[in-house]
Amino acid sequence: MELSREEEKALKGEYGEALATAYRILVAIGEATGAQRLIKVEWAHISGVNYNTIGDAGLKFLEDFSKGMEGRKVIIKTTINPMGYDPQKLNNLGQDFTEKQSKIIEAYERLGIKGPYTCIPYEAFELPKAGTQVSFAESNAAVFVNSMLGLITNKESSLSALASAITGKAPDSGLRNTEMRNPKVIVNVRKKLRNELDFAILGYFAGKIDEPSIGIELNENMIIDKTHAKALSASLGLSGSAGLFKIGKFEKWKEKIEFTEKDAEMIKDEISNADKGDVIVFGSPQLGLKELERLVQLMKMRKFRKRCIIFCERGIFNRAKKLGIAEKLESANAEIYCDSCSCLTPYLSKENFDSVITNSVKAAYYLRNWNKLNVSLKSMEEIVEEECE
């Protein structure tokens, strides 16, 4: 890779070992992906916040790295993923977990990285103009901003996004190159997509195609709204390497793969293994204001018959409180948690529940594979109709 004089000095450790580590991460990735140089990025979104994600090894790295920076902080706009709990609702999660989660937060704060802790930065923060280079580690966010907002990022790792936050740089490779953003494989949708769950299942199907960018050809008169795009982005980023989708008509194309009703049923059967659940869970990705509003509208003043947990970005929650939306949900037996999400959280343990009802493919995947819970996968509308009175 061709590095500037300042980049070379930083890499050699002339500005401290921690900064050198950040550059080593970026150069190693750049060399592995064929980058010729590092380019400037304007925004980094960091994952690797939940203790259940990074464990003791990740905690030690962050503590050593943040202390080794000797007061240096991030130099670009930097936002951060959900942690493992809502600090205002610890709910007897265990001293070991909460102490280690707190140490992770302290390490990030030493670097100048603070909450809100969210996996939907595209809904929580002011957005730069299309074409801006960013470095996003959260997979749903990387896919969404690439596909819907015209920002440019690879699906970064927690380490590469952190290195970008410290240096303001990223390797110029992968989806940062125009050619890589043009899909070579098209998914031709032969099934009617009725709700957010159908789009999520489509995303999971498309994500299994081993391509960085996927074209999606919808049926006539089918429109994708923000909620649908969010669900599609989360599951596309979950099931494979794709970091971008493009919606359109692709008349002349060498390779098209059909997505049919049978495909959708097979994927749902793969992910969902229960008809009922002990608790209802919304929020992976965290719910935005539009989704909270829709949930209230669907409920029509009814209440959940069983416990319902909603994960929401804190700023959006505060707006929902001012609008009276949060009060309506809480009076309907829903609990709203901030700064965390349904993935890898001790709130949803086998000790407390046997099975979960959710409309999120991403949540279903992690709840089954990490929390070891059974999952009933249904759309938001189906959940409300079956679980409210």
Contents of the next structure:
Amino acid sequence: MELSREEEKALKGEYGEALATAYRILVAIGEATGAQRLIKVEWAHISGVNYNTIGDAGLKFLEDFSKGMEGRKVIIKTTINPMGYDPQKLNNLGQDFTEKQSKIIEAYERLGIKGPYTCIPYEAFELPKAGTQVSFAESNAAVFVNSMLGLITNKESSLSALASAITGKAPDSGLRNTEMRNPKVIVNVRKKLRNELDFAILGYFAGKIDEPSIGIELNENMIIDKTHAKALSASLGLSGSAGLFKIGKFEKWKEKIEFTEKDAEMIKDEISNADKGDVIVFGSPQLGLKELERLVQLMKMRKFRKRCIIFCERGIFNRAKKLGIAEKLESANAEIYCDSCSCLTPYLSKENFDSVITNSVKAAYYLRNWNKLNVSLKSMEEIVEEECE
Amino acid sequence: MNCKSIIKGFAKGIVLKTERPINLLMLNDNGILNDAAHILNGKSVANRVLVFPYAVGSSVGAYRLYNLRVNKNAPNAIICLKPDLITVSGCAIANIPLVVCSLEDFKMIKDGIEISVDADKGEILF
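Alongside the form predicted alone that was just displayed, please also present the structure of the form predicted in complex with its partner chain.
What follows is the entire complex, opening with the chain shown before.
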């Protein structure tokens, strides 16, 4: 890999150990993925914020790294993933958790990185034009902006996105190479996709294909809206390494794989292990305004029979408050949590719950495998019909 | 056998192998994988030579590798088929020797055998 003289100097540590670490990450990735050089990126979205994900070692790394920057900050637009909790809803999370979470936030703030804490930067912020190079960790966001908005990113890691934020650069490889963005393997959808859950299951299926980019051929007359695309992006990012899907008809391909009703059932059986649950969870990804509106519409003035926890982006929550949507949901027994999400959340512990009902494949996966809860996967519409009165 | 060196170093260990990708975020501090549908569910990567195709899922997996190193439960070395950004960046920070091998060689490496990974020279020694 060819580096400029300035990049060489930074890598050798002439501008401090922290910047050298950032370049070491970028160069290691560049060498591994066959990049010739580093290129400029305009926006970094960072993951590794929730204390439950990065742990004490991650906290220590971020403290050392941010102090090692000696007052220097990120040099491009940098946004940040959800943390572990909503500071306005402490519940009984315990001081140890909230203190350590605060220290992580302080370390990011030392680097000039502040909230809102969101996994849907594509709904929370103004967007650059298609073709812009960015560096997005948070798997659902990387897949969504590549696939739906034409931004260009690899499916970055927490560390590579952090390195991009500090240096303004990323290795020129993978999906930054136009040829890699053309899918060679196509999923031919042979099943009717009725709702966001069906799209999420399709995403989980497609993610198991070992390709950087995946083509999806829908049936005639089938359309994909933003909610569907979010669900698909989240579960594609969860089950696989692909960072991009393309929907359309394809003339050339290496392999075509059918997605049938039976495939969908097998995936649902793999993830969902309960019929019922004692709490309802909406999000991951955090809900946008459209999804909150849709929930209110489906509920038709009814109330949830059990606890319902909704994860939502702070700015969107504020808009929902102004529009009266938040009040409608809260008066129907829903609790809205911001700055956090369902992945590795301490809110949904085994001590408080046995089982969860959710429409998110990503939430279901983490709640089952990390929180050790039983999960029941249902679409938003099914959940409302069964759990509201 | 020859392999491509990604993160330098030399390490020995007993192979823990899977043909299936891993969501590294699901490795707890002890190195145990918590993924109900995965064949390595409940197994620990600690002090083994981890052989797997590539990482999937969470971008935070990179921090988990670092976490394992700090907790002295990291794999001694990693051999994979495809250098994904999560594994590469995690190994870079955690100083875990990492090499990429061909599919034929990948098939030759059996679970449970002792091997050495020389990521300085780009060699796997049986």
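Shifts are known only where both forms have a C-alpha. Throughout, rigid core stands for the largest set of C-alpha atoms superposing within 1.5 Å between the two forms. Residue numbers count along the first chain shown, from 1. Note that the structure is a prediction, hence the values are computed from the model and not measured.
Take the rigid core as the frame of reference and indicate whether the C-alpha of W253 shifts by 2 Å or more between these two forms.
-> Yes, its C-alpha moves 2 Å or more.
Kindly list the runs, ordered along the sequence, of 3+ consecutive residues whose C-alpha shifts are all 2 Å or more between these two forms once the two forms are aligned on their core.
-> After core superposition, the one displaced run is 251-254.
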